[in-house]
Amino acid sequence: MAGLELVSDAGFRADGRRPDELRKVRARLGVLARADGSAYLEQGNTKVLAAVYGPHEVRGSRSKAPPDRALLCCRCSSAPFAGGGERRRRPPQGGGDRRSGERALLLRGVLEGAVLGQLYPRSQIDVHVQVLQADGGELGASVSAAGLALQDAGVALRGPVVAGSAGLAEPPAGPPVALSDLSAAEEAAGGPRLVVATVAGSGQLALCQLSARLHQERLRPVLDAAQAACRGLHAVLDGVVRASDPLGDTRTLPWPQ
């Protein structure tokens, strides 16, 4: 990334954010009442809305339904208005365009990770995310967003299920810098972006993709700022779902300390 247009002398980012600093984060449960769960997420300008449906008995052929696990489908999409590129061009009637594929996939293996599946074998858990809005970060808002939604819907979970994003600044003078939560236009800048997907209680991660090459001595402090950001949004995250049941039943393993 060109650290001169991303990072002022001053140590600023464009947007006014220190390096390791996230953008706003606002997050809301329960806000489709016809799904068993769901989950409206805000990091910066970028809007996604996720729901789950079920447990329920599988749709279809029993054939494809584990014997010992729940089936997990997950579908991605983003509303024509999303903006970010993220819809350049209309999708085949009943499909959808191959970055929200994309996404379907990563997603479906973060949460098979995390969902405890055994505990509901022979059924089927459908999570839809759709972006809203698009600004940066929109795999990584979809993971957020698909975890509070599992959780919104009591499905029991390993733990909380965040992902965040990293990119590494390269000033003319001076060391590197990484930045965490990347915003679109630092995504446009070009360069290595790394998101990562944690799970709580696994102490590993979920998740790890990276769009470019990267040295080795150059991935750990990137690497280290997408974990720093799953971390911070984890703790916003956790206070959205602890104000929104006065028990303080989160369905999930505590996160370590």
The other form holds:
Amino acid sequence: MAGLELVSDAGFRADGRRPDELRKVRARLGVLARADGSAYLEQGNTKVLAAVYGPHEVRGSRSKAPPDRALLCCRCSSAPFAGGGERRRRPPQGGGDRRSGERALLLRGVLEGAVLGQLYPRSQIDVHVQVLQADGGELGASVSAAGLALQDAGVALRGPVVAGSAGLAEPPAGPPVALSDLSAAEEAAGGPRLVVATVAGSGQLALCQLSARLHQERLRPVLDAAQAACRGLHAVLDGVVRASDPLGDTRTLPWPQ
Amino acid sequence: MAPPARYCVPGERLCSTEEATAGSGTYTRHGFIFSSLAGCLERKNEDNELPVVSVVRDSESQLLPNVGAVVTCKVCSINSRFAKVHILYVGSTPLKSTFRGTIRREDIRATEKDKISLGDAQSNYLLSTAENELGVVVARSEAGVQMVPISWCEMQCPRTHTKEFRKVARVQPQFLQT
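Given the form predicted alone above, what does the protein look like in the form predicted in complex with its partner chain?
Okay, now the whole complex, with that chain kicking things off.
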């Protein structure tokens, strides 16, 4: 593997983390006053904002309203100043391009498994996610932020939705090492990247997306690393949700140190 | 001072279905009751049956009109076949965003509230005034003055004394506010 050495001889990654260590996570609920639910999530340098509106009446054509469950409309976009790792000829188009559309489709698939849609027939729930700064793991962060925003909005869920990513490093000397929570530099190195989302910490996957090629014998350690990333993130976000006590005014709480 | 209520998150296992029945904000799976909202756990003890476990969020979660609910709405357009309304309140809780509903002409009647037939696929909420307590609560005459009900089907304007036909609701006295 040319270029960046993903794991040094001492076992540290390029940003100083160990292979199974996650980036620093900060999250906050209720950051937007007008939305029914909102959440802000930082994973390392990746910053994502999610807003949920609903459940409300189906806008537009009424015939799209499914009679027995809620209609989930997801929209992912990237701010023009978000960066995005590699140099791009065109800046992010704010949600209309193909990558955002694909991300929105995946997000919708995950959320349809988590939201108890039967409780809201003939209604629509809008989920908007915007990436403010991209430094790797935007899909996972978008899914996790959307899960937090749904909890803040009071939409009935089967369980909290968290997502994590993992990759593989093959150092010249030594066995291949699975890396949890890839940053942008590690993603750009060209190795495989597996993104996984779980609901309710049940161990069952709501999303599993692999890019680049991975030998089937290496799949198990990478999958375990991704699920461990989900569990670690869940432990942190669980504390954030519990700390957002509705009896107190969360908007005046100091930023978690 | 009451003991602090336990705060639970979605997906948290509360108890088994043998100890309690699931209330709002929870769901059951594999014989256990799980929370589906992030809120405070409430346990209500019923005398003869199992206690009801529910999860409550402080702000009213979005309430949707469901079949059989009594709603308060405002008419926004009328023609000879039906009236279109904005549904404002479900029961006594206001809705954050109004829903659209339709009252068909044949559904404005005194009795037989279960006889609404859907016919073609409707995508609006269908309403009916087929009960004594249901019907017009507030109306303005053509002079712009609020009308006074005379009988179950007539209202009179106090200024011009003209009578107009409305299906009047017989509201319980304790709900009337002058």
